[in-house]
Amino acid sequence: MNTTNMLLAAPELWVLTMACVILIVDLFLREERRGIIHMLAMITLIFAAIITLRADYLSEGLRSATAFNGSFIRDPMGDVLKLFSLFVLGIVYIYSKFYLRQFRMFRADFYTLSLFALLGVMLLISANNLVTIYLGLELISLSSYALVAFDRESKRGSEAAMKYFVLGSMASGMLLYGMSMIYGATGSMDLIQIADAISTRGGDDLLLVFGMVFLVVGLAFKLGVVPFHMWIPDVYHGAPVAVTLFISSVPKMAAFAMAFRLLHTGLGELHADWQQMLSLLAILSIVLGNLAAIAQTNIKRMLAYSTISHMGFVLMGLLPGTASGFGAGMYYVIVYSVMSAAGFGMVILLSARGVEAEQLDDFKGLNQRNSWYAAIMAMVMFSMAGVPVFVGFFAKWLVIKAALDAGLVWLAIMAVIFSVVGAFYYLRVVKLMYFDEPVTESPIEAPVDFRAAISLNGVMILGLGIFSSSLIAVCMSSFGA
């Protein structure tokens, strides 16, 4: 422990300093009271966006700075993804309060537990050894299993968040296995030590081999992607559509982070068996998540269907193995978190009474309600279909591109034809908003703070796809590409 150390992992501590002072602080508040909890909470995002932002070791001419012997990394992929992932928390936070006191379930549990789920996001974003994923990736798990939970008196929340225990228990066990094998073939934990043994010694080891199996069986499981996306469908239904917000989008960020550190950074002599592997996943990710969501009525099961074939879409930008190919994989996991943030904030919007506006038939007629709302959930819908203008479509664009450089021409073709396919269950959306009758016609109401999130949340999307190059250029940049 020393100043230098404290400084480069100083967002993380301050992080978990306030996790537990909310903690405490619950104990002393009324029930009327909370929203201290919730402002207390969001001051802890802002603070630590601005620690992140003071990158000392940028000032200093470094590329990247570690600490703790190497098992913890600051560089910029890593700033760019902990400053997305707590301003798409400020988001999360917002739509939650309001969902939160609308169903009675406002308790300071719920930004607890997010905030150990952050601190494992930056902390897996910033891991550099094995033991350090690990740490990370098991923070994110166990808040989240709390989390789907947090409706106590759901049966049907318990069964989701028993089956997410189970099988993510199963993915972290098989992750660890991975590790052992790791270890044992190459005598480190340190991702750069692992790197610099398998140069040395050749990849033919059949130990390190079937070690790497196991690791992308692990990430696998994490991203939901086919074959271990299982999990994805019921814990989306299930969970309280807060915390399915939550789960969709910051999460994501962490396990880009973590392919590309275990993948590149230490298998990176292994690329071209982990590519086969990778393409394999992605393109089962996009047939069987788009074919899928075309039967569902239910819209938190068809996004969670979409997040499937957009995890597919991911992988596709680490296929290449280059800084390019990384950017544009962390540039369409940026984009999907602020897209999924936007698609289950509406679903909040829209629901009421304590009953979760969940089903398709929920939407009709939303434009003779509220055309604003409409033309939110309008972008939304277009962005992930991939239409040109929107964000959605330059995230696709940059992939495919990605997959051809790659030399996966099968790959990039069979991805355009789907994105085709799964335009369908979006624009469906689209028609009932526009052209059926509303089933109600109660108004639409919404705090203030709500309203404008989920403006801005709507904007971004349209506003990231006409001036995309700026965001485009801090994802390249962040990999020296």
The other form holds:
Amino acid sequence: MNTTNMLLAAPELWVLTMACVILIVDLFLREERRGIIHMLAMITLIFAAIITLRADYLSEGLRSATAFNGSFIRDPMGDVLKLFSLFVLGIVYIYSKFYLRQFRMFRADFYTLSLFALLGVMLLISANNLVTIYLGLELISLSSYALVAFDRESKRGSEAAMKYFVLGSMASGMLLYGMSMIYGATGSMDLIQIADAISTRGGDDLLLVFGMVFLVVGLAFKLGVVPFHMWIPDVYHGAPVAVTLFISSVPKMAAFAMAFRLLHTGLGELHADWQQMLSLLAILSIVLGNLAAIAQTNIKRMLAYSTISHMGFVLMGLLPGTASGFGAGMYYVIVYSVMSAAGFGMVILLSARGVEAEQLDDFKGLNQRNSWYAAIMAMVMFSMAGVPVFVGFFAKWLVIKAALDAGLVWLAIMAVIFSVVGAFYYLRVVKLMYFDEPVTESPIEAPVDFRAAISLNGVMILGLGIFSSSLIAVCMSSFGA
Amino acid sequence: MPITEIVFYMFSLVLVAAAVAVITVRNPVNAALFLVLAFFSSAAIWMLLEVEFLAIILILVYVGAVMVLFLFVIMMLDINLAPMQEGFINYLPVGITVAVVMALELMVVVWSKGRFDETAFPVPPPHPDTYSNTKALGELLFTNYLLAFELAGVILLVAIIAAIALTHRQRTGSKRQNPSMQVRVQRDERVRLVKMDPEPRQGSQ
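Could you please show the structure of the form predicted together with its partner chain, as a counterpart to the form predicted alone just displayed?
Below is the whole assembly, all chains and molecules, this chain first.
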């Protein structure tokens, strides 16, 4: 291994260094100067994005490049996902600063833990080896467990963290078990060598399928798709909104990359087997997520169930196993992260005086209180429901088109039907905002960076929809489609 | 039956029995001690595979450090097991069904012919006398698995941060010394001389 090789991991090394720097700097800061931590974290993200953009391997005419003896891979898909992780985390930080200040939780731990989680996300996106995948995943999970329990006074938060921890450990166990089976069957931990081994000895081996089942179960737990979704509503509900905002957006992109690498790069030969499993998971998630969300009166829980259904759509993109399918799935997961950040950002915006605005009723009459914020929330909801012009529509359309191209007609029909069912609870929020009388007349106040970020986030949902072709083209070309 | 096989089966039996005991005994201290036994047995099985370094590390780290710490925690906390075992009987049928089904599936996969026998995985030739297990492991860790090795370190760091973030509390009103203030103290701040007239002697009548 030489230095140019190691430079491929420069964005990760930078994030790791800065996370440690922030950890140390915080020791010497007085309480009232904690804003410096926020600035440092933002600088970290900006420079990480700049370093990621300097993709030297592309200028050498390579489609991808590996480092650390093949356990780390840089490719366009990984770079795009990393850039969006950094961007969404930046938005998350701006929203969170306002929330954490308001709820007296503005501590540097939030930033260090989430930066370590970001490191895990970036490594998982670039992982090309079973060991790296597992370690990256654990890094995200461990940081997330601690973040969920971040509000130490909150009993609900501790309970959610405990549930998350127990179920997450079980999922990791499943995943490890599957990995050991795959290793036993192929004799390698490198995904490319695994694929070679499978193609030489044939993919019908019972042991391989057995290992794959465990892998898919572990993956489903981490993505939070039915029937492995139980933790999602409780964790999203119990965690502070700033943390829910984080775990519902950034790690999803890593989970997509992990699913792609494990199932396509590693086990591409077993496509027929995993397609069946994933289509079952996808359809169950879309049905149950949308139906259960209707019954919620708590917006955090409602968005949690909506996450489950969105993850079902992401799985649908993986199903065909074609480049255009993966491109559609990647586009969906990016779009979902942006929408989810805006949705939870609005919850933060309406939270005031130590009370989280987590009930649907808190959105009543938002239009009369502030029409611009109401418009942003309406755009988020329309986009999540998949109304045309907004970006969510194009994501759903691409994914359903990919499923149709692969001949999964019944799956596409079910997805469309339950998108319409799902539109009910999204539009209910719009109705509450525009046609109901406000419960409170108190003005909505937020610092200028928050207002700028949420406006940008809302405009992005509309703008990416109107000018959707460029991002779609980027996603598709990542897979060479 | 060669001696290595006898040793292997002996230790694996002890290992399985100890593992079962860990989850069935009522006393948490006994459970921890059974876990120690399980670690010892697996270390012995590792010895049979000629991975001396890992075997010794397992005993040093897990038995020597982790389990001792664990025993401390068990003794410090007053754990009442009764409420935790309340639902045990209710969940037992479901649990046993799942366990049996999974065990059967595993047996079908692992015991089917030719999958894990000597033709698929031939016995490796014995290492020469100069072979060092520790050196081989170290070389692998710091070359092929450098990234994984460093990542494991980062995960440990996160564990430390998380533990401190979740438990550390700023105590108000705790008494502590400030050495620099103690050194800089002036005589005036500590001693106050008061001029007063001598009191008349009392109780001398």
